[in-house]
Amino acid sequence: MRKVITYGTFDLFHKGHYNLLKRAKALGDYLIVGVTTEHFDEARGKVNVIDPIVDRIENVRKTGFADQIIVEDHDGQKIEDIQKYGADIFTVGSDWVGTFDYLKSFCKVVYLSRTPGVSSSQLRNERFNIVSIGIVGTGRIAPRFLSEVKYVSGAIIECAYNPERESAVRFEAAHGIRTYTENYEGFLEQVDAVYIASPHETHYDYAKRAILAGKHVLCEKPLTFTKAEAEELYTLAREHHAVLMEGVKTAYCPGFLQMMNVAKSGIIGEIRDVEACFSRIADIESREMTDRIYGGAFLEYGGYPLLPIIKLLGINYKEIVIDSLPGENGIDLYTKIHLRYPQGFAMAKMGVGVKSEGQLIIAGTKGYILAKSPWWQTRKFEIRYEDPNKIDTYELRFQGDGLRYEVGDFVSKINGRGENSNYKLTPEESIAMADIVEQFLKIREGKVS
């Protein structure tokens, strides 16, 4: 007799799981199925899980596949089970091809392609739909969606949209995503939701058009590139009852919404100033180093030093003062944002030719916190004090690459879960970083003084 194994969380029971299960059990003759543990999903960085794990069982023995269930609750369990139950065949969905190979050592391993064509409409749930979520753009932020997306429990990705032929057909071999080149209308009618990761002068109307077809929009930043339309599109998002969130992912992390929620506790007592950089060396071909007009330091990295600022001094500020370092083409290599409050002032920088400490200190007038490179994903920060033998250690947990943080928190408000949770990143935040972004391209090109 063949055994054949296989692991999921199995949350929000739907076809998709149903047809892996059906598959499962076909490469064999008896079918053992791992129902993972809600605390060994959170300790693995899987997000938003909604049904209990008896209830995710119970739908996996309703199936009528499992000839045995067992319960999954820690790390290596996968080989003690292999060899515990003498299994034949290890499979798992493709979306997770390679992760397990070194399961080989001990059995077959199979990854099964991803079900095609799961509209939402066979996805419907009495408590909470799962969100269909079409990708615009299939560059390199494109891989890293889909890789965060599998973490996240109410989130499938339907299909792709990009205009330029030749990047869509690699996408759509590489991923099995169906990804259209033509009719963006048309690539609307297949999803629920869309992830704008287009190249930054396509934001604006990709999202416009989405939100006009009643589509709920999470877009890559800078969202746009003035204030007026950064307004436009979030009154257009409530008149069509759409959710509407920019892509700042450090704003939906666990670990910075902890760092901003100690600094307001007044522990390091009134603050004062923040300051805050983000700069990587970028490779010479890369578009924000060749792109005159939408690449650069500012454009590319700027959403993530202004975060914290205005989260924590507001939007309200007196006086800006913008200056940067041209390179030969024009981009700004590296940029400083000065901002002067009524209580304090703020530093932004961010470079793409120029590398600098990526820290960021919060200036307090009883102490500041410190959260050294990369405090954008962050895992550890420290409040220190006039005595410099009191150090208060705060450390954290940080999964992937952080988008999965943001992607839970769409596919909560979308199905109404996240309503309270828009202080991550409010509108008027988003606003105020579009205000900021068109004033710097005014003095970028010589408009104003």
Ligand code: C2G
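Positions refer to the first chain, counted from 1. Here, rigid core means the biggest group of C-alpha atoms that superpose within 1.5 Å across both forms. Here the structure is a predicted model, which means the values were calculated and not measured. What changes on going to the form predicted together with this ligand:
When the rigid core is held fixed, the Cα atom of residue 90 travels 2 angstroms or more between the two forms. Once you line up the core between the two forms, the Cα of residue 71 ends up 2 Å or more from where it was. In the core-superposed comparison between the two forms, residue 59 has its Cα shifted by at least 2 Å.
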Second form
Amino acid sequence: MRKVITYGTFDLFHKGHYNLLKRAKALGDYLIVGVTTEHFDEARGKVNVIDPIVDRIENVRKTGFADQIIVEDHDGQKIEDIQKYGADIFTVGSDWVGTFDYLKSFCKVVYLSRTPGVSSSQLRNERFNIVSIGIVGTGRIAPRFLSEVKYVSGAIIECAYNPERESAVRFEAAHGIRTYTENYEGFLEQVDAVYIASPHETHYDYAKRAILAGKHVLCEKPLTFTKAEAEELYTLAREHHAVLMEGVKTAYCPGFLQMMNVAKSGIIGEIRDVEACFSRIADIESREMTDRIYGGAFLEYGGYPLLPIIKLLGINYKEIVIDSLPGENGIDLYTKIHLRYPQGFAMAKMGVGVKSEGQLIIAGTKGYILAKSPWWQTRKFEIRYEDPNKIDTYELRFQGDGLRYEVGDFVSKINGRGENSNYKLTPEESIAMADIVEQFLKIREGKVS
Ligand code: C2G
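Next block, the form predicted together with this ligand, ref. the form predicted alone:
And the full complex, kicking off with our chain again.
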């Protein structure tokens, strides 16, 4: 009996998949089909699979060609499966020619020609409108955003906006993206959505005008400088049926989400303390160090350490103490925020002129979670207990610089597929952060003047 094995995602099952399976079956007597998990697809750069795995398996089953269906969830599994099931032939579509030649030392490898004119990506794009995004601000983050959006299908960068002519011209020349320097409303007319990565003090105004024009908004942190402004933006977004998301990118990363869920699962008991630190020594000439109103550690990085605190202990703290070490020009070089909750406390630390260990510790009544730097790009965390020999380690995936996850979420929400995904960073949590920004600014004003 000749056994054939093939693999695929089989998302939005189509004629190309059907033909491939039919011809794969015809290569032998027994066909094994490996269907990929969402986790595995995400790891290989497919962040936008639509059908759940049970549906994708069912669609393969319905063809009647598969004698056995298995699940593919990790790298290196193909060799394991070929050996385990004794496969004689590995086959896959011709879009993969060459990629799987390494399997030739285990079995015969056959690349079958692809069915032209049909693909899951094309169907995804037909089913959901492609979201055209305009970038507001063409500084340091914008190029990173461009390279990350490539991993999110269903989104294209249409154009950019920056009233500073020099930066706009440079960006347009480097990336070939039409960059507007005046007439923000005219720029908005070209797009469905905007990504706001301009200086902090411009976020509120750009976001508000975009929402009023019916555009979806993904805005870099901090969204606003006051609680009232954040509330106003979320209310306006609701009224205008626009998606509004604050881009605290850690909030959307799978590893971070898993760490939050493990922390809440009771494994470390009741959570009593969350300590988080983020520091990056900034260049003396940089905006962070020189802009005495909008620079400094807190406005630059506050969103990161506050995120796990608010996610785990909530927004109803009883007391907050904000303390900073100011530089000569008044910017905060180092800030510590202490929060007291009814049943616990928390400390957020951030620095641009002081370097500290960038770690996250979530302390509970039975044990604690330790995530070392860079915990905000969660790739690994440990659960530790009284017994120092007992350590549970979680290793997780984190692709690129992580922006793709928030962009993926943004696009899903715009297409109406992510209504429930607000839990990653709720408007209430985002508003609570704006409230802390407002308190920080009031305290700093009092001290500086
Ligand atoms: N296919 C095809 N014709 C098309 C589209 C897809 O023959 N028009 C084939 C692909 O080449 C693949 C199978 O159908 O052999 C499944 O395609 P996908 O669902 O896109 O899965 P893919 O990403 O190719 O996964 O471990 C997974 C494998 O590496 C392949």
